[in-house]
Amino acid sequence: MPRGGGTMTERVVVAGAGPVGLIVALVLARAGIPVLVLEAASAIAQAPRAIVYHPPTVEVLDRLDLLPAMAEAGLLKHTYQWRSADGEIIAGIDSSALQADDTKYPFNLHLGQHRLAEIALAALLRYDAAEVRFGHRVTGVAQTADAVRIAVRGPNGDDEIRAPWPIGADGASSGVRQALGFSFEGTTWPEWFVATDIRFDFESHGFAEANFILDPVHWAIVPKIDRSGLWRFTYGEPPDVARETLRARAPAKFRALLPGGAVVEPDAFAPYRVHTRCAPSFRANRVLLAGDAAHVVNPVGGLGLTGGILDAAALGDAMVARRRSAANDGALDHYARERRRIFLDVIAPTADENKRRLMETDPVKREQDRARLRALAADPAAARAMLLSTQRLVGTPGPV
């Protein structure tokens, strides 16, 4: 931590200009609260990551007037399939199972998270009280009674900012969380997830807009990203395969999984390990955590960034309530307690079960999974309940 008084600001300081950081900053700016966003990278990251946003998240985006631009850039998804590696359609459902009064958003939004971040950034910068600084990494935090000293490393060296409320939304390797001394307990899964963006006419081969290929070896997640013909094709590789060899192995994987044994050249290619981890608290007095800085989960089912954006909306609302009434500090406690509960009780177990089913090795359990999926598809009430289950991600409202 640099010595000296540093610069004092009344602005809320947000570490991280990913979707979560930008959404919470936008909630604050729209409420008239000045906000400064600090991002370690020089620009919004373009690597293929999350693309799926469930109805509760879509509602947040609509409330912030972001949905029209995002829907135009992306895709409103209505159909799902579970398939076998040899092309059999095990089961399929679509949003027609929902009833008219179930939700205003009977679809998922598909859009690369970098595009979501770009749209949110443009909206945020329309507010005079909002500022975003790229190339500025938060390296430390130290709290006093009425402010937090934030150590920042930027293009001109080390600096210090003092602010009343910093938010860590700086990803799974969060410098804010580490500066608090918080653990990040959980699991790192051994297999590689390889995310690729490819152009292939899946729909002419009977694929839905989102597909799960269930197989212990050749499992894959295949959602359509937008209307340009771009698809996310995420598949697995064994844990003992060296990272530097994964790109050369891609053609064999495509031959095994794409209809007709096709081989394509990916527009993007990103291997990574996945984790299920959670901080012990999402609040340390004046410092708050959201999104991957607070929790991470495997991507099967698209619950990670969906949960992160719901964090952002809930935290933004809690900070607005706190700013309007200093006596309403319970709103921040409720945010920290409720969003952590939702992660532990809903997001993590659901995502881990999705992952297990995707790559189950036990043939008896695989057949049981298939039977349950077929029963789900055959029962409109069960399909409707499954589609509405994402409402559990919202949680209970806090003090206002």
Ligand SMILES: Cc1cc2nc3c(=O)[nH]c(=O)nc-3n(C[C@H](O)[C@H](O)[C@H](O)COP(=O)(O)OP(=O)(O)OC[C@H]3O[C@@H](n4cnc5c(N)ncnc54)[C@H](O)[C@@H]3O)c2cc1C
Second form
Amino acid sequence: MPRGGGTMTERVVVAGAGPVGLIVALVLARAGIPVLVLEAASAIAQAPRAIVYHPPTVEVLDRLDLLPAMAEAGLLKHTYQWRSADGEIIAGIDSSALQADDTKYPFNLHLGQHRLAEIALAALLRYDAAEVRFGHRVTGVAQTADAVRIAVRGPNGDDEIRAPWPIGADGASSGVRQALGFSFEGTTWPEWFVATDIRFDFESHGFAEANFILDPVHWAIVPKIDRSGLWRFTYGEPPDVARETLRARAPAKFRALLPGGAVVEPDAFAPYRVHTRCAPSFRANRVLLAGDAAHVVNPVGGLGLTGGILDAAALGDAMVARRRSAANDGALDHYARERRRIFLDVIAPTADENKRRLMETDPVKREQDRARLRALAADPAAARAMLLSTQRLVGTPGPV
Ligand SMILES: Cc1cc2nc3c(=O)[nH]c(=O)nc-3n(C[C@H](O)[C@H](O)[C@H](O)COP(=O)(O)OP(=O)(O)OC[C@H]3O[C@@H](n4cnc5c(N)ncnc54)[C@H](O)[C@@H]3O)c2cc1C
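Alternate state requested, the form predicted together with this ligand (shown: the form predicted alone):
First the chain shown before, then all remaining chains and molecules of the complex.
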């Protein structure tokens, strides 16, 4: 059984048992650093959200020995298509555009993020130095010179925990970020993103393993989730539609978009408002932010959790470096600076361009997009560059 050392006061406290909080906790536990995860909910959240993991995140999952279980439960995706709402295939590419030594991971991994969180939780709990408390909400953080006081509300009432280096991985509405007084500047996009999990045989209708339906009204994102026949079908609804009417409108949307006008009963249904927002810093003295607590982005192209998992790995490594040498405080600064730069310079503009193209209303721009996609598909070097482009999300390593 793996074991960690250290006293309780050295323990790193992580707010949030989402995928990001659990992965940063796992990096720390594997390095022998005691860690306590406080999760407000009573269990891992099951809502349909991220399912796509790009090669740089697959590398993190592999390093943490999570990849075998995830690949077993999920799907290794190799094919993409861009389609029109009436079923025309505009362009398609696949991982055969990659060369033998391009990457150890010539695929995207698909699996619901709740399964990732469950697999990471099971791995974390193998470490005696790791503890996860569900039903414990962080309600405040206050910094002193040598520690942070964390206010926690649990089943037995209010408590206070002192921790030297707490991490806020408590999602887009982060209480930790708010307790720091940080703003969350950016955009809330007007339209609804309606995420559904459905069972439909898309492949017999010529779909790839990941599909983008480009249309100003009937846009959709259609990736295969796993090998059980489950697909994520995320489509748009206009901004002014009331949330409570969205479920009743779903059959009409399926009829308009599924081949043959099929109507299916979704296994899961969740409407979202999506945002592009970023905290002014990912570090406030002793408190660090990671994942959606630090930045959020629209989900087109699957870059939100991708950025979060890369944050988790980088922050875990920075904390291990700092633990090795207290003088290495620069590792935490590097984490905060570099991950924020990657979000602002790479993740947010890429995701926002993906979103624009998906639902572009200008016919001239739509035609230009189609021409660019056809050129991409016709040029193996361009397709290869696109498949390798998520390497830019990794950033430069900090002090070790
Ligand atoms: C429809 C949709 C599809 C998406 N698809 C993709 C995709 O394919 N690829 C991708 O990379 N990203 C995708 N994303 C984005 C992705 O879901 C998020 O980036 C991801 O969930 C962030 O993980 P996290 O751990 O930072 O936050 P969360 O998953 O939100 O986890 C935060 C946790 O903190 C807990 N918590 C909250 N407040 C407190 C508190 N005060 N105290 C203690 N605990 C607290 C919450 O209960 C939760 O368990 C998608 C998002 C949506 C909506």
